[in-house]
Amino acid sequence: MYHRAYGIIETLAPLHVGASAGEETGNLNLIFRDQFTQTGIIPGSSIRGRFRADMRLRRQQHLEASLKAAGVDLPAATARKVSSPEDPKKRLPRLEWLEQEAEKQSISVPELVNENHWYGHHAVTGQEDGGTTEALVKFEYASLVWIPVFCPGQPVVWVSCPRLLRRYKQITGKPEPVLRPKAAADGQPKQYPVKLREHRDRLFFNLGFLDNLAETPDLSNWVPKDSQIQPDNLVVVDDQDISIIHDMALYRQTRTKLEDDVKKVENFFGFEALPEDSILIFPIAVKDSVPHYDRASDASADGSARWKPFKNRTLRELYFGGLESIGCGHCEVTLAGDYFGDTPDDADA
């Protein structure tokens, strides 16, 4: 049994999760994609990595103070790998060398700030089964929610389809039907939700255009709380519609490498990512070995530790994916659910 929860992604910058760049001339770095609508997601692994990464931080942060006060003489801050004491030859990395000191000074770590207790150990050479353990938090893939589009002459507007709202209820518990697109009779338009600013009864996109809108006043309801996006410029299309939509929405970028002596072009590569402003929804799941965090007093039936990967926020901006040197990747990262002591009304209200 698990204790449930999610992440909410708001991106502030484009996303690139996918084919790594810069490796083949004339590369297009394609980022990965849900199978049925053939838009962005993050891969669970790809979660998992960031968190684990942002606590691996957290337990360096705690070993080099609890060395510092045990009188340990630190190595600079700047400095990546260090001496091993036993063979001044060999070189440890930072992290390596403060366990292995700490273990002379018997410094244990707080399940709090171990990536280890929580994504599960990595495997260690020479002990049974790798040394490797169960991850008490799972992550699942975080697909789209909503897409912003550019409209000539209009304003922006979010897209989303059924199936990505589907699997946004199915997360997160609402209890309203998924909205979708009605068949019209004799032939006409089918009619699209949507909530605009102002009222339209055409839509412009670059390669066509929705008629026969029908305004849906809730449809805002279907935008997660303290979420920027406008709630006022949201439109639901087909199934089969969002793929070439998404693909429309995408940002895209081709970079060159120069030459070091000369401006001649040495290699290029094109790659693709999801616009800033897109929203994307991730479950979780926390083992229930795991005390369920009481709202009222912050704390444990029995006073162990909690899962608290922003320590005692729920909101934090994070990167995620590559091309971060590129001003990729800045994401605003919120999380909620049951274990976090929302309930699915006050959740989505």
Contents of the next structure:
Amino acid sequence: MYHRAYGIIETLAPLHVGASAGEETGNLNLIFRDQFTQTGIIPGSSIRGRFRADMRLRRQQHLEASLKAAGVDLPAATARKVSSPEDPKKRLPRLEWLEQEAEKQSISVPELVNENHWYGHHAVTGQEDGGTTEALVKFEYASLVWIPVFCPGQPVVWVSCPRLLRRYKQITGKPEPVLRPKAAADGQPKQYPVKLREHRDRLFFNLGFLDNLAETPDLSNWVPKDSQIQPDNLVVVDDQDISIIHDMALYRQTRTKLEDDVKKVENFFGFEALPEDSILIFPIAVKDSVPHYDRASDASADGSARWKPFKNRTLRELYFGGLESIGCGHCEVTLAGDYFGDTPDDADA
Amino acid sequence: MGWQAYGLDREAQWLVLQALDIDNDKDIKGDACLRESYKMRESVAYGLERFWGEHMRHQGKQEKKSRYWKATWDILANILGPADVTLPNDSDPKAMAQKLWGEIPVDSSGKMLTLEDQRLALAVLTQLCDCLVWWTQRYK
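Alt. form predicted in complex with the partner chain, vs. the form predicted alone above:
What follows is the entire complex, opening with the chain shown before.
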């Protein structure tokens, strides 16, 4: 039914996906969390929204280029609203204006850059069932794989837990068993798998510390192989301990909105975000009516369109979430998996 | 044991309640020590030595404040004990200075306070003071 694919997100700036300042003025803007581990997530709808918006821009660019080639006078590039040709008093969004003109010129949009084709058509009034269609590409939420945490007096460590690693394994098809803290046979305290740059027997955090660390060299196999950051300080903690460590790791700020004419605080708001250098993963399902995408040959047998959101690349910088204008959301996304012609991890062995 | 929390909130709440009791007791005649927590949070930026020095500065003049600062230091030392960091706790400023700078051993075991220990102690003290400020806001 579906080709399997997945995306790896590495945050290059703090990432805030949750309530935004406008929605909860004067409050704390929290991120969305997974209900079991209480760690940050990006909902599938937010991921789809980002992909849809990016492809919509490509469709708009396509329409503009085609109309220009057909000799149509385009409105100024920065004009967001354009007067309707039929009724000059009616102001249309730029894209809608372009669509109308394209229809007159019988210019069609190739499926490759049609976001409604891949991500499902949005509801339109006056059509049966709102004119919606099923998406050909489906996204699930992104969960953390590794989150960096500040350790006073020690290097930063990236932390994960068995539950998060299990999801990573499910999505990537990694063959190895999930690493988890193990209780020693004689009922001794649990040993925590770690890979640390310098051998240490404990790790300190702001609110507590971890001891009984067990050196585990192959832990670095759990870092996505194309990851840009390649952390060499890793630790796997219990599922019930990840939430407090995650809370220590979050990027938090209190901000103020000043009044427009005087330097007086109008309201306060605080926000939290996943720190930069966090690694997340999300599954993607591509309906198998879409031909398999082979990067090397870049052609499908029947000439039908394939889903290539980043054109011929699999790595792109994208912005996710809110508070973009104040420095949040810059991420690097790598697409991988079966659909993109990747061999599963076990094929390497 | 694995993950071990320092229990900072509990300690901070206890400290703030103590300060509140002193301030409320007419017989003890406090020096309004409740709000010292804000000064404590400010002073951690200047390091362990100066934080410890503040209780010396208040000594003999504002005894209640001095005791609040010292109690906070004592609790920090207690918290760091299980983490195997021995925080010096002398009454002699000269010995304290040398121990805090890692020039002489902190105790008879011959252990020195390393730079890593100092950074850890300061990070925990910062968090503890954040907790103190939070509880002070709650009770004032």
